Each structure stands twice: as structure tokens, then as C-alpha cells.
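Heads up, the chain below is alone and in the form predicted on its own; it's given as C-alpha cells.
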Amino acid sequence: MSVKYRLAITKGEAVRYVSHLDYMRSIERAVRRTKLPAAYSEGFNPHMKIAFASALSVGVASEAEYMDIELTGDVDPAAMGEALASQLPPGIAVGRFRQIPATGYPALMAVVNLAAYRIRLPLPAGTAGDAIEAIGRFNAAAVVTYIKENPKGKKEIDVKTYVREVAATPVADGLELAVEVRITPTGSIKPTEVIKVLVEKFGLPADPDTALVTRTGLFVADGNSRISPLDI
């Protein structure tokens, strides 16, 4: 018997630096230690049926990750949370879970198209108006070109399709940034790229290597409504 868990997850300061195949695997070896019967594909080379909402860069930690496992038999729902607790790696924690529908259930990749992030930015003494006149700048544009590259190429973006709208807040050393980015079937974009737009076309006094980026939620999202991956 299949049954499947959807689980919310932690990707903290701890490990912040960690690749997201690193990240995978050490859920993977956690789930592993717990003795939990974790379902594996077919094949030469079979690999747990983990999935994720959406992969995070390096360097980028995150509040609010989501998961779902499929086990092949059924388990106490609480026994699997404390066992998973029990093993997983500092910076790692298991929040809200629960058992969804085995078959025929939105994946989450498919579901996800709303990421919201927190990026604490140091400035220079004395810049914080100007990065807040930068920020409005963007606020105020319609279109923002930028010419995203990947290991496939390079192709311009129009930046205001996945970010409408920057909030800053000033804080002691620098900026706190609140920034939603949509999630599309044919894109989105990093927030690091957001800060290197804001700094490259918009004046934003900052060094882009100096900020600290958390994810604060994943979304499905429709308008103005923001619904948990774990609420649908």
C-alpha cells in the first residue's frame, strides 16, 4: 500500500551553504536512519520518491520548504515525525505535515507559483535615501529588461513579469526587502538577480554579494489569496 506525506521543512543558517542536491541527500540519508519504509523507483538506479516545490540556490536559507514522500506502507503519523526529528541534521527541522492522497494529488511543483523572500542588505553610512529613491524607481517601472543567463544560455527577461513590487524596510545596517516572485510554467527569477537588477539599472548603493537572502514562504497563489502547499 502506497501512502504519501506532505511535509513542511526548514533549510536554516546551518546550512544555508548547502547545495540543493546536497540538501536532498540529507533528508534522503535521515529518512534512511529512521528505518522508515521510504518507496524507491524502478530501475538500474532507483531513488527515493522524494519531491520538492522548488530548488533553492546556495547561499539562500529558508523558513517555509516543502516535500512529499511516499512510503510503502502506512506508519503513525506522529512516530514518523519525532523519528524524522530525531535524525535529520542541524539547520534541518520538520514543521506541519500530513497524508495526502496517494494518487491522482497535485504535485508540488505543479501547484507552487509564489515564493516570497526576506534579503537583508548592508548599505554604505548615509545611502539609505538614495537606495530607498533606487527601490521606488523599480516600483514605478512597468517594464525592466534583464538578460538572464543559464547553463542553456542567454535570453531577456521583462524582470516586472515575476516581481511587481519591491518593499524596503530600513534597518540598523542596511535594508530589510520584502519581495514576492512569481513562479511560472516557463520561468521565474532569483532573488539575487533581483538585488543585481536593483543595483545595475536602478542606482541601489549595494554590493549584491553582501546579501543575506531567506525564503520566508512558497505559495499557491491566486490574486491577492495565499494558500500553504499544505492547506490545498
Second form
Amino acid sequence: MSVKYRLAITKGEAVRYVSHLDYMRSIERAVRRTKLPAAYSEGFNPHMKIAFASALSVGVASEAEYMDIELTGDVDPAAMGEALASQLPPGIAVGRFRQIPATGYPALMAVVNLAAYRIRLPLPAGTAGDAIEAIGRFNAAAVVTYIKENPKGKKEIDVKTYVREVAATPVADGLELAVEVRITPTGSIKPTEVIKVLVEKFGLPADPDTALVTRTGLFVADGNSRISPLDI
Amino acid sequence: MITIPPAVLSRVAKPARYTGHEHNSVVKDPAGVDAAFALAFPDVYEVGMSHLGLKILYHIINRRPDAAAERVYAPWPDMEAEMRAAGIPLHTLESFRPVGEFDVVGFTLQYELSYTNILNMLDLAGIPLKSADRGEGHPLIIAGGPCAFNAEPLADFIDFFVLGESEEAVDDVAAAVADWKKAGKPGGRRGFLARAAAIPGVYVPAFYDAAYNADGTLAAVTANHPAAPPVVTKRVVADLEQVAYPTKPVLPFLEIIHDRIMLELFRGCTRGCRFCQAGVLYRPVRERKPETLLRLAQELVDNTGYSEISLTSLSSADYSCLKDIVGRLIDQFKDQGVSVSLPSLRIDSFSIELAQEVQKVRKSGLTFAPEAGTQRLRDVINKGVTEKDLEEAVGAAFRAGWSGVKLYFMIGLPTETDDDIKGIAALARRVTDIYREVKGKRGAKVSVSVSSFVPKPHTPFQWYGQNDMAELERKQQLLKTLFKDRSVSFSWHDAHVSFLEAVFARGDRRLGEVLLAAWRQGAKFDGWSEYFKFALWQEAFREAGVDPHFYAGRERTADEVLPWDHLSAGVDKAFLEREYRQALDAAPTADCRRGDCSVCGVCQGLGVDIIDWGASS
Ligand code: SF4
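One more: the block was the form predicted on its own; return the form predicted together with its partner chain.
And the full complex, kicking off with our chain again.
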């Protein structure tokens, strides 16, 4: 009998610079340490049946990740939460979780279509005004073309398909930005790429390497409604 | 505490190498301990984290309430550049304190080509490179590992070396540091070194003077301090059952080289291959009990969550209860999703049977090391394997479903002729033929890897003059012409690298200046082909006025004083000489663990015995 759970988890400061693959492997090992009856795939290289919503880049932390895990037997949910909490490495914590149907339930990957980020962006002294103006120009633009580069090649995209606007609040040493990014079946854009666009095309006076990005939410969005993948 | 700016971490490759917080890492309050050790590995994180010896030291030191051990690895050059630009000193991954603030910095010496990384790490830590230039506020710089058995090229830089197995020695060193500090550091650094020199296995190079003959050979290395013994003898653990094993290893986030549980079945090897330094340094054979191994394996699985157990030893197939332990491990762990792997296999069909057993859980490649291409040369090196053994093993492997094997060889061995080189190609061809005989078709994937022989201290071949680079390259080219068949892929090691290894393996104190010169010109990560620059080393030898061929290519006479004669692995020099003569006669010496003792001196001199559970049951 197989049982599935969906859990909200974090990727905190301690594991900010861990890659997505390494983050997943660390969770797998932690689950193995708990001795929970995890389900494995068949074959020579069996892997644990866990699934995530969308990959986080190296350097990006998150307050709201989700993972589905399949177990081969019934476990007491409270005991499962405790077991995981005791074995997960620093920075990875379990939040809310609930049992989901073992079959026929939409996969995280398929339903999550919006990610929210908070970006701390240090600025050179006295440039906050220029920065806000640059962001204003981005928000006002109808189309922003950008050449996305990845190992597979180059692709021209319109940034505005994914990010309508960037909200900026001045803080002590720079700005705090809030960005919502659409995730579509054909692609998305990384928050670090949004910063690059702001710097390169709109003259934002910042060094993109210094941006500290944290994902604050992953949602199933429809029009103006945003619900957590735990509540669908 | 050092914090690395996000901008730095976002610019370097694999930043998780530098951010710590790994599961099972031990973070102690530095104020609460008397002896703080920074355990340094002079290579990148993924290599250093894979090393069992460091895991053992980390565990043993941290077990002591009065001591702490933290880890530090060589930053990759991209990170080094960032650290230098931002003024970030070398620091540990636990408390993120500068390495310069520790009581002791301990380096593991696995490979001669990591020496420049040691200098680079000391420099990054802001610690004077030469022992003589360090003051009372600086850490004690110590080193251990196989290369410590010829410590001389590093004599200027390391305050003291620990020879041999460290499980018990490191406790002695930690206690000595704590006592000395609590006593108010009487005598300062020199006072401590005098205390250290009294610990068995500890070598303080500053307490010895080297004198040379007119022809440049060593005249003598003599003690100049009352605490320094004339010969320093290695430490050995009499019974592995009695020492702690690291069952809570630090679990990396990054994928490291050996990213699995390492279960050490036994230590030592008595087969007596005459080129093998480890075979001498880790004598005699001492096995762990199968029950102990099962218990350790369970603890390791529970504490790590790893899905693979690798059985490690110099030659795991020689473990006397191997079939028993493999079967029991598979039984115990198959429902936990944990597989078992055997990394080093001897050439025989018994191994294939076992490999098949292990296969049930996980597919892995097969590797054989005949080392030489002809029976004559295999007799010279005392590799007790015949062509028939190889044929049977490979045949069994192909019948069991494998389609590829990897074969390891060496060129430049004593007495080698071109016929022996041709024998390598012939043996590889024989393997492809066997595949055709077994399968009735072509298509075996045979890869042949050829390294160049490096004569190592404390081995029967320590006197042998290495083939010069032109000769090694000629032999590589000859082999290349013999491997026209595409079914065999052929790779070889850079002769320049092997040459430099030989220089430092058999070097003396005069090489310290060469190391400094090479490091100043930017040598680092010499073991990585993308960073190895031979021209820079040639310049360093010129600058220091040192002829490298004097060390690598010169056949040494039996009466020559060797730079490591005052450092003993417990094996008699007379035994090594006898073995060298036997080699030149292609006369074999039997494995001493079941047959006759060949009186190498280890068991007699160190008061230890072979421990072999299969033989005793
Ligand atoms: S003393 Fe004898 S039994 Fe002991 S390791 Fe040497 S040869 Fe083997």
C-alpha cells in the first residue's frame, strides 16, 4: 500500500549555496536516516520517490518549497514530521504537510505556476533614487526582450511575459525588491536574470552578483487568486 | 568568525565547497578546548572529503573533551583569487575561524604533487612558510600520511611529522599540546617540539642536521637535540578492534569523489608487490572481525543515509572472510536500499563470483591490474598473477554479462624491455579475443591505462633509477602504434608528472628551495593536468640550482645514505635489498600471511602480529 504526503519545506541560509540536485540528495539521505518506509523506483539504480515543484538556483534560498514523498506503508503523520525534523540538515525545515491521494493527484511540477521572490540589493550610496527610476521604466515598458542563454543555446524571450512589475522598497543599504515570476510549460525566467535585465537594459546602478535572492512563495495562481499547493 | 560575501560565493564554481553546515560536522566552542586542530587537506574539497584517514583523525580528536578538530581544504583557484582580493584568510568549515588562530594545523600528505598546495594554504592563512620564521603566536604545523615517510623535501616547512597510523599517535599529540598550554607553554615552540620528539613516531626535522658528500649524495642525517632519537619508527595499531572508527562521518552536500560509506575491512597487505609503497608502510595485515564490520556498517548507514557501502582496503579481495561478509552485508541491507561495492579486485574467478553477487544490487565496472605485460616482468615485480588467471577471470566476467574491463599497467619497471611493452598490447588483444570466444562476436570494451613507474622510498625498488622522460615517451609511442585496434582504448600518464613525483618521492632537504621557487612562480594544484606547468618547475630547479635528474634518474648504490634512512616503516633495509636482488633474478617471494614469514622485520621489530580471522577459524 502506498501513501503520499505533500510537505512545505525550506531552503535556509545554511544551504543557500547548495545546488538543487545536492539539496534533493541531502533530503533523500535524511529520509533514509529516519527509517521511514520510503518507496523506491525499480532498476539497478533505485531512487527514492520524491518530487519537487521547481528547481532553485545555487545561491537562492527559499521560505516556501514543496515536496511530495511516497511511502510504502502507513505512518503516523506526527511521527513522520518529528522524524524528518530530527534528521534534516540545518536550513531545511518541514512546515505544514498533509496526506494526498496516492494516485490521480496533480504533481507539484504540473500545478505550480507562480513564484514570488524577495531580493536584497545593496546599492552604492546616494543611488537609491536612480534605482527606483530604473525600476519604474521597467514597470512601464510593454515589452522587454532578453537573450536567455543556457547550455542548450540562446533564446530570445520577452521578460514581461513572466514578470509584470517589480516592487521596490528602500532599505538601509539599498533596496528590497518583491518580484512575482510566472512559471509556464514553455519556460520562465530566473530572478537573477531579472536583475541582470534591470542593470543592463534599464541602468539600475547595482552589481547583480551582490543580490541576495529568497523565494517567498510558490503558488497555484489563477487570475488574482493565489493558493498554496497544499490547499488544492 | 569569517563571513564570505554573497558576491564572492555567487562568482565561484561550486560555492557549497566553502559554506560548511554539513550533517555530522562537529562545532565546538573554541574557548572550551585546550587543543584546537585545523585538519588541512592540500587539495580541493571533493578530494579531501573522500579521504578516510582524515575522517578518522576528525573523529578521534573530537571525541576528546579537551580538543576540537575542524576541516579546511585548498580553495579552488577561482576562490583563492577572490579570497586574496577581499583579504579573506584561510579558515575552517566549522567555526569559520582563521586557520592561523588554531593551536595545530595538520596536513595530510597523500601525494608529492600536492606539496605546493601546502605552501599556498600556509600563505593564505598568513602563516610564515618556513618553520624557522614562525613565532610563538603561530600554530604548530604538523603532517602525516604516506609521504611523511620521506619527509625531507618538506623539512623546512613542517614543524613535526607523525609516521604511521595515527589512531593512537594523535591522542598523544593532543594530550601533549593541552598539557603544554596548561603549563603556560614552557620553552615556547622549541619547548613543545622537545616534548613532541619524545612521542613515538614523531619526527622533528629541525632536530636533525643533514651533511653531504662532495658528489652531492647524503653523508648523514644526525640528531642535534637530546630528545631526538637517531631513527624515528612508525606507529602501528596492534589490533584494529581496539581503535575507534568514524561511524559518523561528515556528510557532504556536494558530490565528492568517494560519495559512499567506506568500510575498511583490514589494514596492510602482505602480497609483497615490489613497487608498492603502501604494501610496506601498512604492514602487517590486521583484519577486523566480520561481526565488527557488520556493526560498523549498520551505524554508518544509520548515521549517514548513504545508499552504498564500499569495502575498502589495499586489496579487499584478500579479506579472509570476504564471501561471508559480502553475503551478510547484502542480506542485512538489501531492504534498506543500500548496495555493496568492491572497488579493488584481484584477478581470479572467485572475485568474479563475488562481483556477480554484488551486482545483484548495483552495476559496476570491472578493473584488473596485471601491472606488467609479460610473465617475466610480473615475476620481477612479484605480482603473483599469471596470464591464465587473467584469462579465466576475464572469461568469467564476460560469461557473467560484463562487456567491458579496465586494465592497469606500468611502464618503466626495472629490467623492462620492449618485449614487455609489446606484451601489454598482446594481453589486451587476448582479452578482446576471449570476448569473441565467449560471445561469438566482437565488441569488448577494453580500456588500457598505463602509468609510468615511480620508484618510492621504503620499497625494494627504492634504489632504481627511473626511466628518463624521453624513454618513457618512446615507450608510450611504441604502445600507441600497437593499439591500432579501435576496440581497445588506451590512455597514459604524462611523463613529466611521473618525473616530478620521482624527484620529490626520493628527494632530500635541498628540494625545499625548489618548492618555494615553484610556488612563488605560481605552481599549485600540480596534480591537476589543467594546472600542471612543467616549464615553471624547470625554472624553479634552475633558480634553486638543483638538478632534478640527480634524484629521479640516478640508480643508487646499496651503501648510499638515503634521505629517509632515519625514518623507519619497521621493514629492514636488508630485507628490501634482498627483495631487489630477487627481483633482478625474477624470483618470487611468497605472501607471508599464510606461507612462511620472509622476516621483513615488521612483526619482530614492532611487536605486532598478523591478524587473519579466516586462518584462525
Ligand atoms: S615479519 Fe614476516 S609475517 Fe610479519 S609482515 Fe614481515 S614477512 Fe610478514
